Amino acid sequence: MPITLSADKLTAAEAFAKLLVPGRKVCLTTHVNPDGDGLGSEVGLSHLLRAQGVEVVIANPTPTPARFGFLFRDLPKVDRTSEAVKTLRTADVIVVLDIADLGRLGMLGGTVAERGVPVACVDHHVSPGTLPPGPRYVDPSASATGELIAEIALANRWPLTREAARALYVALLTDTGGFRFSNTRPRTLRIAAELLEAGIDPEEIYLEVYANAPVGRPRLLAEALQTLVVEEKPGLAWVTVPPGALERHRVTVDDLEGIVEFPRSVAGVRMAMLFREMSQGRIKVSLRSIGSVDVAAFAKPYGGGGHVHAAGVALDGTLPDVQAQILDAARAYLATIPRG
């Protein structure tokens, strides 16, 4: 079955492309602690735009995790994250990927807000957004932002090169949990098939993303899982990253990826959480759920957000205080939702 786009999507994709033309300096950016979707979308779009003769660079608020470094091998000097503010100040167009809120840009939020140039956005999260004006290509039903970049390419008849397809496949692979999560739709797999048709090697990509971890990662996992708590009655489970664990095991925040899936995998658990300390007295809570439990709705009153089954929130306070607040709220929330 061919991939088709609605009239609204075609119009949005064409408006997006009209802004990104040769002669304009285009800067791509994504959220703090970029993941496979944000980075894959940036790199995929970079290849697509460079093929159209567009000057494009990437400037993120925090560096690329080591396991995604392979995406940049074919893009020398495109990643300008080390001089992100300077790079954004010289851009004619800014494209924000995988988020729609200035707050998720960390230290770059103020620069983007004050730059005074069009700010385009491609995103698949449930958020009205707080970005400056510019073209929008947003679909909360999409599995990943990389899926939407692929749609934009198809709508504008941009050829999907092997390099662009590899990056976009990383976006889909990581945000669907290897095509296991509930956001994997028939359309997701059709687009994945289009990317495979470009000649990418899925096993090679798997090895780069999932089989290239530092030795500290499994040790961190083992330590975090020792903190597992399960409350059977509400269907709630959580783990806590012990203070100093990242430094002790010489790993980064990216190495926490996937740990919250372990408490979610326990039979009877409807909501799972991972708690960790951030800098400046803030606590990050990663949320996962199954069935009718909507963690994006749960996170919204606390300034968080995300997807129905995957969301997050960051709160000021000590780890014990935030845990007590969020866990009490989770118990009350789960009590309102009948078990399926």
Second form
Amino acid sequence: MPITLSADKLTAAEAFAKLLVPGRKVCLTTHVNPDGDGLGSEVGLSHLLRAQGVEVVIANPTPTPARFGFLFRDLPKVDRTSEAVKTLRTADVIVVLDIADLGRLGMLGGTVAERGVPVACVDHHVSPGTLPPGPRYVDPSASATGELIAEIALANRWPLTREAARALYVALLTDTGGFRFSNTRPRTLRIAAELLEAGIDPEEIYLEVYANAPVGRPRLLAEALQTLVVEEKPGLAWVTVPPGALERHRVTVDDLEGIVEFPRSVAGVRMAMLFREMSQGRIKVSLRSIGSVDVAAFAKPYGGGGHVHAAGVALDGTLPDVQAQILDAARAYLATIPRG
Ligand code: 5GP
Ligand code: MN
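Next up, the form predicted together with guanosine-5'-monophosphate (5GP) in place of the form predicted alone?
The complete assembly is shown below, putting the previous chain first.
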């Protein structure tokens, strides 16, 4: 079955392309602690736009994790994250990828808000946006923002080059947990097939993303898993990153990717959490769920968000206080949801 797009999507994709034309300096950005989807979407869109003769740079609020550095090997000088504010100030158009919320742009939020240039957005989160005006291409049913970039390319008949396909495949691969999560739809696999047909090597990409880790990554995993607590009755499980563990193992927050899947993997668990201290007095909670347990809704009253089965929130307080508060709220929330 061919990949078809609704009339609304075709219109949105065309509006997007009309804004991103040669002669305009385009700057792409994504959320703090960029992941495979944010970076893969940026790099994929960079290749697609460059092939159309458009000048494009990337400026993110926090640096590219080492595991995604390979995406930039054939894009020299495009990642301007080290001078992000300056780069955003000279852009004619800003494109925000994989988030629709100024708050998640970290220290770049203020600059994006006040620039007065069009701010386009491609995103798949359920949370409503707070960005300045510009074209939108938003679909919460998409597995990854990278899937939406591929749709924009197909709608505009931009050729999917091998370089663009490789980056977009990273986006799909990482946001679907290797095509395992509930967001893996027929359309996701059809788009993945298009990417493979562009000539990419899935094993090479797998090895870059998941088998090129610093030794501290498995050591940190071992330490974090020691903290696992499972409460059978509510179906709640969590792990805690011991304060200072990232520094001790010489790794970054990117190396925590996937750890929250372990508490979720226990039979009967409906909601899983990973707690970590971002800085003293600020705690990050990663949330995962299954079935009818909606962690995006759970996170909302605390200013967090994300997707139904994968969300996050950052709170002020000490680790024990935030943990006690969130766990109590989770027990109360789970008590309202019958087991399916
Ligand atoms: P992770 O737990 O992997 O950091 O994030 C899982 C999902 O939740 C991602 O889609 C991410 O965008 C979203 N998310 C994580 N942290 C936050 C947060 O502090 N605020 C909001 N609104 N979303 C978050
Ligand atoms: Mn994403």
